[in-house]
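In the block that follows, a single chain appears as structure tokens, in the form predicted alone.
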Amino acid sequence: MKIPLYHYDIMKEREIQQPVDFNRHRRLKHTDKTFKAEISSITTLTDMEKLFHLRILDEAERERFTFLPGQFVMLEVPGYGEVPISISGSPSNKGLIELCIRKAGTVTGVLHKAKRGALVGIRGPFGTHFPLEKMKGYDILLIAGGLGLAPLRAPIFAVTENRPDYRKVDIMYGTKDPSQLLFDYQYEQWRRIDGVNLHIIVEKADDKWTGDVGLITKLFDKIEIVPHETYAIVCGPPVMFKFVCAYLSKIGVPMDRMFVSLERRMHCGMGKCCRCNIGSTYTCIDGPVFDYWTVMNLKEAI
């Protein structure tokens, strides 16, 4: 079937109102540098993920690597693929990059077979961050569900480790079952420092657990919340930001002090493969990091 020709000149005046971007290239062209890495330890978190640390090989691009909380690489095992990971680790530790991954796919079935020693490569980072300048001197939220705490600990980390900064600080963190909590091994850790709260809760107990049960919005019964002197980071399951972000917005906290992560939509990380776009925006260049008003004008975001 023929297009009427006023159709044409439709989509030509839209070309028109929609100015090429030129520069697109020039900024994204450390999309083309791959950093050869190797595995240096892996440790196993649950049944379905682990923690990867992987080294850099090159000693001066190893110090040049640096990335902010909230951002993410492209990792990629030779001959099978890569595939989009948000960094858990510190930003102030050079050279050591850390990925929580869970089974979930080809590449990802892979990595968990790989050993001590295992070759890989590293694109990036890429995607936007969590604002935690804008932060300081600021009450912080820290709200994680399930695999969410992977890109929580990084700004976790940031916080923790330039304490003075920050006022309180209340660590959210819910699961299904306590089988699938993450990072056990340093909520001790966290606990210990000073103006720093850890909740944890899960939706279904087992006989030796002891915490709190429920869903992870139980948890603000628990802490007491100044709306207009706080700063809240969600990351998570999508259809958990509708209840906490709803919950923090009814007590008052502004929606742009809110943040959250949509890295689980991503797929090639660089607006090629158009899978994460949402309308007109593309989830790993324009995020994966939007403050709540932002998502809640993204049609289905979440």
Partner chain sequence: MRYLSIEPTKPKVAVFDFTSCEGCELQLANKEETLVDFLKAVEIVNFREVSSAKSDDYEIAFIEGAVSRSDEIERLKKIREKARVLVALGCCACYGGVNKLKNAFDLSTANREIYGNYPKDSMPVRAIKDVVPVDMEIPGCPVNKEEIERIIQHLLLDINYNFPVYPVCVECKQKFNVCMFEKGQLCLGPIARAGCSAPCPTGGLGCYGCRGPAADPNYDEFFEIARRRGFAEQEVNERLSFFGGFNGIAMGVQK
Second form
Amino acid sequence: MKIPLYHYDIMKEREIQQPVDFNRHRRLKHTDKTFKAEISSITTLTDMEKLFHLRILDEAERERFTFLPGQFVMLEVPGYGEVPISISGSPSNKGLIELCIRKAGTVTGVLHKAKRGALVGIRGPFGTHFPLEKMKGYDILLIAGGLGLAPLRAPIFAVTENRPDYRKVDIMYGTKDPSQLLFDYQYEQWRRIDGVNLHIIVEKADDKWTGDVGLITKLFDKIEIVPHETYAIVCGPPVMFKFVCAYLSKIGVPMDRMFVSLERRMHCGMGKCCRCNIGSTYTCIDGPVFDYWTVMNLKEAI
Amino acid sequence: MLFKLLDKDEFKNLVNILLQSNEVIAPKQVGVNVTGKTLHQYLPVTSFDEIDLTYETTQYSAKTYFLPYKENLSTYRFDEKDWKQEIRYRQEPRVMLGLHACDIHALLKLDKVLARDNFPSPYYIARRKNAFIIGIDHEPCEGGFCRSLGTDTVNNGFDLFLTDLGERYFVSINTDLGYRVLLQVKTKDVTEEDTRKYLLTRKSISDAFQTHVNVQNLPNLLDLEFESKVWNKWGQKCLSCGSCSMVCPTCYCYGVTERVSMDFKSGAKVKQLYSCNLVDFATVAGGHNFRPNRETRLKYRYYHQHRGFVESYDEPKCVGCNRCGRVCLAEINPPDIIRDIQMEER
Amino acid sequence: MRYLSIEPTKPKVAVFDFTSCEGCELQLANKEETLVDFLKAVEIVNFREVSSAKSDDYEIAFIEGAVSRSDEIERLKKIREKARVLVALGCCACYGGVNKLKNAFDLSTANREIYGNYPKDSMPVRAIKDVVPVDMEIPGCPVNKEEIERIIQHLLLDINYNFPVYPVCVECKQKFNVCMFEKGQLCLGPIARAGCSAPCPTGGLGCYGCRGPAADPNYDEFFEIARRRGFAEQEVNERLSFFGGFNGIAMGVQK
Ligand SMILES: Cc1cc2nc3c(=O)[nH]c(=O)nc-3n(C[C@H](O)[C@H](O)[C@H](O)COP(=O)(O)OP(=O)(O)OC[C@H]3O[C@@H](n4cnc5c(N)ncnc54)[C@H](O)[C@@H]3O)c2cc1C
Ligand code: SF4
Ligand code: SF4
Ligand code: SF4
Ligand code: SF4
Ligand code: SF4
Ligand code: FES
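The structure above corresponds to the form predicted alone; please provide the structure of the form predicted together with the partner chain.
Starting with the chain above, the whole complex follows.
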């Protein structure tokens, strides 16, 4: 006698047969299927950072891949590992995914070895984004320290491409020394946009440096801020955004109008591995973009 | 829910029928410890006699049949300049025989995270839906505090559930599949007398609980006592060995690593269960560790169990089986820690 | 690696043995299923176990064994000069290994006992890193071939390899073992570094910590547990010094 225990085949579920779309969080999908993407161009930015242009090969997948500034992807080098990387490019440039990656370990190490034409995998986009809709009609502060310019570049694109929607835009950027400045070839372009001011500062000058020297907060001396008319996005290491946000808060910018992007260890991007957890908050789902008020209320956040 | 009576001989028949064409996992004695206590584990069995349904508890929970310690999320074939990704989900049915209420509750809790929330996991769902679950009532295990958490009885999450009435089992039938499976053997209808006996048995089980833990207001307390010395006291003992999470029926977190074969022709993305007590759980590239101390890591484990999960799903993640407490060489256990936290407040 | 547009390189590899049992070298030549591919991935220019070729032109040098004679120091220094990457292979090379046990005895007595009236040139056993700078240490007694394969794959790309930092208990639990302590036996698992997949407890023997300590081990509590469970200090300390990875750590000694 045989008991009719049936074989449940999840592939027969209607939902899972739909094309994978990571923007549909609740839908049953192949959570670990990657979109195969080609590294179509590599730009060396500094000794440690390179900018990678990725193009998803499958046309339908490329069409479905839409993101908002502040979101990240899980970038997989098959056989070597998977890492979270913020999308650094413009949301309007369909089909092109720009990732600025620092050589920091195994996976990023392989990526720095890879050449144009390499085939990698992408899952995503994941996480929250900067609320660029809400920021319309306000003065905008875009502040980055170090590698923070990588994630900040996406909202810079969004704001400059939709220039009429925003009022005054100040971009502030600081690094340790001039050799670490990222995207230096773009400064001229940003500077020339009407109503966009770019301020750069380094902690330690070299022989050729003629610009400002000091901590990033020093740049505030040069900028006129109307606290209740301002939104700020701050990307950088915790020490940096702590000081920056404390300053802004002191002069009266509401904490829920400052946005930061938090970094945590991530192994899934989907609220499952718990590695990115801060108290009860999942950085990959509830973040990485948080308003500063929320960050202040997160235990063990900074 | 439907109820039937099943003579023990008929139950044996049922198990033998199930064994004929299915993988069956059931409690099995694996040895005795130094103090003479018998040790059990859920293991694949091939005959009825290997099964010991009178077991007190198992060292390892049943979760590993749903969340294996190691699992390939995908595999790769590398072919010169190209690669191909392959993903496979479980399709084979499996009988999980003799689970206690806490283990079934644990699955219900895992369902909330892994089957129903954002990004449902096809790997988990495929295993879950391929499991035929037969639960069983039992005397409370030593140190178990499931009653305090309301996980000592269970109303869903199984196909069949047995309560031992001596000569026969009182069977609760929760699914159509359970009903059809039961049709293979002779069952009897439940009389009023049987129902009375069943309720008496249930009551005597409830009355037998020795360990009580006050979880009232616990999420709030944990928040208030974030800087409490309690964590220091227990944290100092913690070996950061992860054993607690490995045996816990509801700990599901993991790490992912990838590997390539030596001929560089294939690779795999491997998921491995992890523990927030392990030293590098929250270490990021460059070496910064967001939880560098044992006590912050231990505290975090309790936060996830008794606060974080409550915030997301309105109930604690812990089912009170005390497996973590029993396995911990440093004798760190939830009843003592929770008691300390409650004391702190007074 | 062509899918990454990387042309695989074939680094020249040499393997040298010092004072050891050659067990780790044997591991390198072990695992028949993958040996051919392993030997295809690298160019072995000097390795007694697999070929008679002997060349001084190599990039990566694997050193097996500890240093226990003065001529070995000279030999090691020469190798260091030639190798771009120097890897200490196995417990003996990393920590001195079992050989180090002899440091506990008075050397001349030991020498006489072992070699009778013909004492050999001998000195305290030293780990490789105590003699020359080491680029990478692969612990284990013997080393784990699968791990070696992965390390080679990483060395080919010149990227770092992350060893597990957690204790053996994790891997032991993942094998569904009954804890050795439950069985009344001593085990260094809670303070020893994993990566071996816990073969010892799985086989019924408590861990000896051949891969050295885990990251941030909780010695105090471990000793407390050993005490509570009735293990004598001597037994624990002998276990700790067996492979040499727990140098300077002993139960009953105030820090
Ligand atoms: C939301 C988010 C956005 C990020 N954006 C960028 C970016 O735009 N550019 C950039 O260069 N870096 C970014 N990072 C950091 C980047 O993810 C790490 O540098 C990278 O994971 C290191 O991986 P590795 O394998 O090279 O290093 P290893 O140290 O060898 O790490 C091994 C594994 O640990 C995990 N891991 C280690 N560090 C981190 C980390 N910081 N975050 C998450 N997982 C980690 C990964 O799974 C990784 O595979 C971001 C991180 C997060 C969380
Ligand atoms: S609580 Fe106990 S079992 Fe868990 S990590 Fe700490 S010492 Fe290990
Ligand atoms: S409590 Fe810790 S070990 Fe358990 S699931 Fe949560 S993060 Fe993982
Ligand atoms: S935390 Fe401990 S008591 Fe609670 S479910 Fe997990 S193992 Fe059982
Ligand atoms: S046997 Fe050893 S390694 Fe395994 S759990 Fe026990 S102490 Fe840890
Ligand atoms: S269990 Fe311990 S002694 Fe055995 S191989 Fe692993 S680390 Fe070495
Ligand atoms: S990255 Fe896995 S839970 Fe957030």
